[in-house]
Amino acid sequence: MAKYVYDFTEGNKDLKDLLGGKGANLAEMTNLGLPVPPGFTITTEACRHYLAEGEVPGGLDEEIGTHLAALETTMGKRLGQADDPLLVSVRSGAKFSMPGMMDTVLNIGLNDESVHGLAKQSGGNERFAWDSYRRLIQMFGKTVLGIDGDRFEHALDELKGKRQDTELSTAELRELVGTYKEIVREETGHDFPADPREQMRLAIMAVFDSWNSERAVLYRRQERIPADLGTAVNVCSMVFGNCGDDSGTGVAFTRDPASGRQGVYGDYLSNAQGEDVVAGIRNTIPLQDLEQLNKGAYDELMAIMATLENHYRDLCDIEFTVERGKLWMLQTRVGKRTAAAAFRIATQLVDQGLIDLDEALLRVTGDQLAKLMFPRFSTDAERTLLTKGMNASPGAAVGKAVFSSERAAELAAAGEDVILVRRETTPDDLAGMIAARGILTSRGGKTSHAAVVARGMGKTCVCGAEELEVSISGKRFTAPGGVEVTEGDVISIDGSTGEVFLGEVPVQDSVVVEYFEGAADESDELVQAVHRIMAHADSVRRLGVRANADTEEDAARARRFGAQGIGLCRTEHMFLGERRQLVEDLVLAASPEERKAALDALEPLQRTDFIGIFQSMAGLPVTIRLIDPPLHEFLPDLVELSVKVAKGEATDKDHKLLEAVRRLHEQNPMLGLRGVRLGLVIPGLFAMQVRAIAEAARQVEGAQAEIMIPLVGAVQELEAVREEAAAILAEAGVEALIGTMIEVPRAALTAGQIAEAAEFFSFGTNDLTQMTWGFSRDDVEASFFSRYLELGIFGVSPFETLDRDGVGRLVRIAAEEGRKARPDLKLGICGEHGGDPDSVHFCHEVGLDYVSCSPFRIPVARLEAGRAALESAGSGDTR
């Protein structure tokens, strides 16, 4: 019979799939002998059954009852017992950390009778008992009963006025409990449930249901967390941080999650419970101040933090409570960190001997490296400082101030850059946080909801800017000196320093970009960390990394960034600007002589371009794609020409151009006269390009040319072009590989035939994705992709990350059949996917030789190629 409930003494940290991250780590801490309140975990399997069938699995209620009875025996009291109640918390806990995205209910077991028992149990502290009771009704009402949380907040605000919640008297809290119960009655038509077992049952169901809440779904989509994992539920005996000044609650990190530096980092809040710290409803004190309040608990916490970091060999995020002077551990997990912290911590742990360089490389990601390449504020620019808060998540963000999540999402969808300004954020603000360039709050610290979520998403964040008076309803904030910022005003926030500026502050390259450019301070700690990990990635990766570059400047930058050649040089980009005139002459040519004259005028220009690129990449391969798009793209717009002719303002050439544009017009040019078809239909076009390549290669020592024929769908097309190209190369005395771009599904499916005429394949996954899905990228992303993402049809856009099941299968087929026909066939990818981390791993798996991407994505591809090699070695994949 399936087992759905595990005591904390039964699990361990390796059971995250079954117990969720929180449950597995509570079990691990219990096994380490740390002070964890007793409890049990309901598995993710139970949740998945409930979500699929609409009811809990058979036997679950009995298992919960058995474990609850054991917990009651351990604690020496019963759940909700009138004179001496056992109270429990019910908390979510998925495999992957989803801070604040799912539901928690504390103080379950309280009712009108047991509240008096809790007061007696606490030595007559009635205020604490009634404060705990009002918290239960508030959390239960919002989480389990679905009541708008603002109703409870308004009642609380109305009662306390300008006071802190800790200043409310026992009588006022008793009155608040009555008000809350009336809200429950009004909103649901029923009384607040007094039966402790019913409270627990409903709370467990609510946690299961919260897996599919709107904010949880949105967060999973943002973080690419699979939707079918489900959440575990942790039932834990309550310990109380709201018993008085000798109690409190806190969050700690074993290292600074923003910078990675070692030290004491965290927040503590006296006389507070559970969610108060991360909710940011009151400003916390620094964790080190706990030493003055309770040295014994502080020293024990420091020792436990060291134990956990050495045990997990990583930065740990810890939640704890002090109850009447005694320390209790409520949670630990490998902590979310900024990109800079990830690189620093990885190399620090290597130096401490806790991990090796292989593990350090696996601890960082290409996405994190990309974030390190974001710009920073210019150091010498003029700026107007408004205030300074906590540097919660680094980066430089500029945008219009907005004061609601809805407005942030609305403006961002319209292409505006925004900064979301709140007193504090809640999980309901997630959509706005995703949309915003940065987040600014007047409350909360480095462990507040805003800080934790922003760091996880790589968003710039400044928290706890206490000098700001934020009016959400008034859509404004007031800074020191009376400076008022209203919605729509531009502000700039520096997540590295915590500074907030009025207006737009110019940005400059990050120190990591300067490192790749060879201009960074080599003593910089972050630069050293990035250098060590990148060097190790390069030493272990099998995949080569090339650049998509069309100019000499792009090629030079790509080489500085570590490119091992060019995987895609698009020759059509060389026909733009002033050279359009020559293309127009080619299109309007009325005789072979006129066509030859137009091509002869283009050839030296192409040759000069190729010389510059070969010089920048001397000694490295350069794959040059012959002209791909249809010629009408180089001609004037049909409507503009028609208007010009209709107004009688057209020249003789305009009339000829209009006739040519109409002749070349296609209903679907993506599937029309382009690529190899152009080379076959327009005599001399491809020959001109091949001659320019050959002459340029002959003039540059070390030039390695590879000529790529685009849009081939049949081997006969390639054979026809190859014969002409090979003859030109032989005449010039130049050796060059001749291959093709696999971007048509038929090419992938007949790769064995095509490989007989091709020396290399380069997968053009942009077009291959369009043609496989039947999507026009220019149209569909704006029209319906957002809806497809909402419905879960896509986890991520197939133009962003390679669709492994469809497009990826075509790539795999082509790679296998191509290599079978020609064992030495060189394989690469040159679509935008070449710089996407997940797609790089796929390219390693199918045995490609290299990926090619834009210059700024080259470091990301290098890093991920190294990680892919280590991961495949760990799984037994020896490719």
Ligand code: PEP
Contents of the next structure:
Amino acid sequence: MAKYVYDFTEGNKDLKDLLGGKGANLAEMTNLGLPVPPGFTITTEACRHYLAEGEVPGGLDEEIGTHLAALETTMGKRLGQADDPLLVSVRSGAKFSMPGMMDTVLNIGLNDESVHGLAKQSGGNERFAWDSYRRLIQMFGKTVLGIDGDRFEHALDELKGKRQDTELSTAELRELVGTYKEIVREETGHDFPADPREQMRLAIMAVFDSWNSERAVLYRRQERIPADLGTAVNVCSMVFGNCGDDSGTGVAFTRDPASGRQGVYGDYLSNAQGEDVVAGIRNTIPLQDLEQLNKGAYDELMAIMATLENHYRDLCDIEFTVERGKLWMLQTRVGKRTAAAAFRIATQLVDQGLIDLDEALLRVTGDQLAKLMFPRFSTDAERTLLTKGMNASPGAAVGKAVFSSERAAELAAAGEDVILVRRETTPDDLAGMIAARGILTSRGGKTSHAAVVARGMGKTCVCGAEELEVSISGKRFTAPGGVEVTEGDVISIDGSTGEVFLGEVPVQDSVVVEYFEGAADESDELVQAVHRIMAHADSVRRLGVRANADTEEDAARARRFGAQGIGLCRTEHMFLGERRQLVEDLVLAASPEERKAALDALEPLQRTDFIGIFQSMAGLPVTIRLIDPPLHEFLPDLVELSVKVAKGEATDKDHKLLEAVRRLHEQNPMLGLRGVRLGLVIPGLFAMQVRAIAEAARQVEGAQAEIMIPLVGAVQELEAVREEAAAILAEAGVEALIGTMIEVPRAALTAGQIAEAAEFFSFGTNDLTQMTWGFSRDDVEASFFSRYLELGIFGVSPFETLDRDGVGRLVRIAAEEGRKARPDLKLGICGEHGGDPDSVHFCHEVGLDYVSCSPFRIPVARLEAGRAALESAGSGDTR
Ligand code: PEP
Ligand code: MG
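Taking the form predicted alone as the starting point, write out the structure of the form predicted in complex with phosphoenolpyruvate.
Time for the whole complex; same chain goes first.
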């Protein structure tokens, strides 16, 4: 029979799929002998069953009952018992951390009787008991019963006026409980449920349901977390941080999640319960100050943090509570960190002997490296500093200040860059945070909601800028010195330093880009960390990495970034600008002689282009693709020409051009006269390009040309072009491979035949995706992909990450059948997917020889190729 409930003593950290991150790690800490309040975890499997069937699996209620009974025996109390109650928390916990996205209810088991029992338990601390009770009704009302949280907040604000919540008297809290109960009655038509078991059951269901709450769905989409995992539910005996000044609650990191430096990083709030810290209700104190307040608990916490780091061999973040002087651990997990910290920490742990370089490489990702390649503010620019907050998530962001999530989303949709400014953020701000370039808050520390979520998203964030007086309703903030910033004013925020500037500050390259360019300060710790990990990736990867480049400058940059050749040089890019005129002449040529003259004019220009590229690549292979797009793309616009003609302003040539534009017009140009079809229809066009390549290769020593034919769907097309090209090469005495792109599904399906005529295949996955799905690559992302993403038809655009099931299947077929026909067939990819982390892993798995991508993504591809090699060798899970 399926087991749906695990006691904390039964699980371990490797059971995250089943117990969620929180449950698995609570079990791990329990096994390590750390002070964890006893409890149990209901599995994600139970949640999935509930979400699919609309009811809990059979036997679950009984199993929960058995575990609750065992918990009651361990604790020597019964849930909600009137004179000496056991209270529990019910907390969500999915496999992947989703901070604040799902529900939690604390203090379950309290009612009008057991509140007295709780007071008695705490040595007559009535105030604490009533404070806990009002918190239960508030949290339960909001999360389980779905009542607008503001109703409770208003009632609390009205009662406390300008005082802190800790200053409310017992009588006032009692009154507040009454008010809250009234709110529940008004809103739901029922009394607040007094039965402790009913409270627990409803809270468990609410946590299950919260998996599909709007904000959780949005977060998962943003973070690419699969939608079908479900959440586990942790039922944990309560410990109380709100018992008085000798109690409190806090969060901590074993090292700085922004820089990676070792030390004590965290926030502590005395006389408070867990949610108060992240909610930014009162200002926290730095964790170091706990040493003065309670040296025993502080020392124990430090020892536990060291134990956890050594055990997990990684940065951990933790939540803890001190109850009347005694420390309790409520959560730990391998902590989120900034991209820079990920690289630093990985190499620090290597130096500490905790992990080896393979593992260090598996601990960083291409996405993180890409983030590090973002620009930063130029240091010599003039800036007007408004204030300084906390450097919560690095990067440089410039945009118009906006003060609500809705406005942020609205302006961003209109193409504006915005900075979302809030006092503090809540999960309701998620849409605005996604839309904004950066986030600025005036309250909350590095563990506040804004900081945690922004770091997770890789978004620039400055938090806790306390000098700012933010007026959300007035849509403005006032900085020290009286400078006022209102909605729409441009500000710049530096998430690495915490600085906030008025106006736009110019940005410059990142230190990591400088490193790849060979211009960085080599003593910089981050530069050293990136260097060591990149060197290791290069030493273990099997995949080659080439560049998509069609200018000398791009080729040169690509080499500096580590490209081992060019995988795609799009020659059509060389037909633009002043040369457009020559293409017009070609199209208008009325006789073979005129056509030859036009081609003769283009040839030397092409030759010069190729010479430059061969020189930049100094002996590395260069795949040159013959012209691909339809010719009318190089001609003037139909409407403009028609207007000119209609106004009588057209020249003779314009008239001819108009006729040509009309003749060449196609309903579906992407499926029309382009690629190899063009080469077969316009005599001499491909031959001219091949001659230019051959001549350039002859002139540059060591040049390694590879000639690539686009859009082939049948071997006959390729054979015709190949024959002509081979003859030109032979005549010039130049050796070059001749191969084809695989970007038409038919080519993939007849790869065995095509390989007879091709020495290499390069997968053009942009067109292959377009033609496999039947999605116009120029239109669909803007028109309906957002709806498709919403519906979960795919988790990410197939133009971004290769669709393994469909397009990937074609790639596999082509690779296998191609290699069967020609064992030494060289295989590469040159669609956009060549620089996408997940797709690079796929290319490794399928056995391609190389990936080719834009110069800026080459470091990411190198890194991911290294990780893919380790992953397939079984060194670890790289997700
Ligand atoms: C492709 O289709 O994947 C490709 C690389 O060619 P282009 O993007 O130039 O059509
Ligand atoms: Mg293509």
